[in-house]
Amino acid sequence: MRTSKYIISLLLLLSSLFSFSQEEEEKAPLEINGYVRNYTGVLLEPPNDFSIIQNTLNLEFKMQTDKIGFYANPFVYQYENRANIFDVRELYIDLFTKKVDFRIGRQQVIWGQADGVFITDIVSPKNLTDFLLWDFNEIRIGVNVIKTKYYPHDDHEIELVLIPSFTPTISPEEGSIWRPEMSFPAPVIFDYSKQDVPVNLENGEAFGRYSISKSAFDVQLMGGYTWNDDPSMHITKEIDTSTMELSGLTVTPEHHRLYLSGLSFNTDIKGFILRGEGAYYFDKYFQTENPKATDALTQKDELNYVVGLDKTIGDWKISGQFIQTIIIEYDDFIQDDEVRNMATLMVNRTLFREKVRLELFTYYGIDNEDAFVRLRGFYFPKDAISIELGGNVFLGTTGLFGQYYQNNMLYAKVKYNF
């Protein structure tokens, strides 16, 4: 049903685009571009199974005048060993005035200054089917949005985002190498009766952002009334009355409301780009082992922030980040650590008149001494063709990255743009 709705919407939009193009051909010619890509990965652990075999067709339709614009981005993922996917990443209309712009329809909303992590960039939910291996424009899920931008002055901007229906994170499927293992101390029954959030006005989401852009710095202040994209696990214990021992558990996944505020900034300091962002979450749910907790959950505030420093030296680009998450008014029963620390490092260099680009990007989990290291090289033999060869290496045996220590792989992508 969902795919059918997108197909109908896409056909209606394309019909409007062609009609609009015929009426104002010189003002708004229809632009059609996209790419085809093969993405193949193989695991390094015997028996060296293919981690992914994906063929992609990505299309973009764009038309714009001074007052109105259209954009559509349908795509197809064709797989060898899983169900094929046809979807529409973005499908919206733009309306432009002197002081106010409107964008209505399915779209990605990208906020923040961080690379590879989501701090204030939380408006669009995530597709984690293959963990963090996809490009971030593919990880972000397009959602139905009414977005308004108001420009009170040349260097000030106010942005309001209304999302009428909630979209959760897409998690890896059962049996996927990217699905984390869950262990429980007793037999478990999952009750999914509360997992879906009903579609109605009361369950919508709202975000706001105020931006100042000066020659010396950029600053953004934001706030949100949203849902946690990942469900909390309410746990009901069953006790054997004859032995008074735990005999079973009922786990009920449920999404909860979140309130947050945040800021982001960047500035140039003697050739170095200093940037950062932070978000403060109010009354976020955490799993707890407190025996007094009726459903194994407790609510605490949480602070999440990142500080980064970038430098370009000739053909070299170097970027480092420190990321920290702090649970406020922590208690020792909470399963997550009170303070979690992570760092990232990115180094890339272009060679041979930008025909070749080499890149290293590393996530390092400081507390668990685990890491995700991505090495990749790009070759651009022609303007429309790119070849990417790379490797994904997971170090450690515990933590966010160490749990995937058996998923080390080599991969290749061949892409043709048109």
Second form
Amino acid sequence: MRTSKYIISLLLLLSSLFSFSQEEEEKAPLEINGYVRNYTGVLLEPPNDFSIIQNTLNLEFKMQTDKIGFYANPFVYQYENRANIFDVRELYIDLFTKKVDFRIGRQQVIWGQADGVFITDIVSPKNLTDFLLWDFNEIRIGVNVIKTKYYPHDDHEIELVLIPSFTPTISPEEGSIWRPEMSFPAPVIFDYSKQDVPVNLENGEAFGRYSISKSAFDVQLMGGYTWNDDPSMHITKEIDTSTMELSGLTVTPEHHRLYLSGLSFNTDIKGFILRGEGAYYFDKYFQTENPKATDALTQKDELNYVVGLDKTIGDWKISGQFIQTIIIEYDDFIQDDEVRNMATLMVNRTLFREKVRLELFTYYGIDNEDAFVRLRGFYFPKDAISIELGGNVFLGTTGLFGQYYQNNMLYAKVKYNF
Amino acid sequence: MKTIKFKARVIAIALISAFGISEVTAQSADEIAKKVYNRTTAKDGESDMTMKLVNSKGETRTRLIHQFFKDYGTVEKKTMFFKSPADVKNTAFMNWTYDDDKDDDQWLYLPALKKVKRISSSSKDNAFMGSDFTYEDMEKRNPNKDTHKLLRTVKYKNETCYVIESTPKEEGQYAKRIAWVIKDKWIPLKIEFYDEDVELLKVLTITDYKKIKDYWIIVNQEMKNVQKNHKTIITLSNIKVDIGLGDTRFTQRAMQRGL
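Here we have the form predicted alone; I need the corresponding form predicted together with its partner chain.
Time for the whole complex; same chain goes first.
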């Protein structure tokens, strides 16, 4: 009885919103925007394979009134040497009231203060088909979300995100130059039978965030009941009974629940923007060599944080970040290091009244002394047309970035926005 | 002896007169600068702003922006939404300017990033969106930051104008400014900006202004960089003032939601 009352109230609320929108709808034009882009990259290592030849059509349809709106972002990736992709990055409806905004449908949800690292920004999973080379709005996968934002005051916001079905990270395909290195001490059989998380309400995800925005600072507190977007590898050993030696391994990728809470902030200190973000992950799975462990996995808490500093000096923009990950109650059997450190540096300069922009962005893995360096230049010959020339260089031979040392590349992008 | 006394008196009177005139002139220049600063402006409003960047070859790039502003007394809040060109469409910029020496608070919403970022506002001498206007050029300058001198009173574009020279008390982006201020309207019709070598750098020319409700509003202005021979023309249209804009217009929520 009580449930039906709630449903009737909700329907009345929605119908009142839609009835308002009928008047507004005539006033709101449908906006169509988008871009066409060619993206061609060639590896520096002989025989100089094309790492990517991609043509993109990205369309954006938007209509919005004071009470209602919708947005659709279909796109096509046409490839020379891969299967073409036609998909919809976002497709949602907005309902606006004085204090509450609803956004329902496929959407990207982006949180946090960090650039290029994902600590509290884990609502939308990532598409790592080409590692971290795509623009970040293309790396993030749109997911089906019911998002509610409540504004008790102009500078306070409470956000609730419900995701009915889980979407994992998209990893590089088998045979891709971006497929991460995996080494095992014995022949491996992969069992993918447990990799998919069934689509049902029980397997949904929920996130909450409380934000305060003041002149002096912006602060966000968040929590999540989610899944680890990356599967844990359950490893069982096959022992040759005649020799009692390891004869093979069965690896069963499986996603596990993840609970986290975190905060992020930014503030201006004498012209420097100080920003930070941290999250505490509870009972995360780690690969272990402990012979007593089940499936070569153990659960530990993990702390992730980033601290960044931004400064604008004339036409220069400089931004640095330090990122650290700490496994709590660490034991020496765990394969990952107890503490992992990384840094990023971004330097950006515009020239000739913003007709030219030069940018350097670097990830530096402090522990492995490896790095991913991207140097690129943009030229805007006309409004809405950009020509981008760049190089991606991987330094080191091991680690997250060093493993791709053979993938150094030059690339060009030509983009027309409309 | 008498001659010496007489000469001394003449010199003394001359000095007193000179200092006296100088004092009167200085007060007058300060008053004019204060009147420009304190010119009655709207409590809030919105308008479309067209910004044309013209290079030395005459080629033009155009930015179309819709802006809202509200004066809260000690703080003025402004949000700008970029409507074109297509690659910056739906980008939003919010600026809170304070009456005291506190740095501005600034936030930027980039639709591709889908989040609002606080940005560093210390460099007010940076060009605004690649134009010939710096961020500082686009806001009122507190007259207490400068020493003012009334150079002359002239007839300029059929208006009686005070020509005021303003020199910053602390080193700034300009060595000095010379403004032609319309008597009684307190609008500068022209401002010359001089670089650190005291060479003429830029000239701002007001080509159109009009009275909307009780306020004189500049609707067309051109900033020309005379050293590099390029210019920026800013035109306001669809101007609405004192419309009772709500505080929600000046929030991160509004930036994300767009126009």
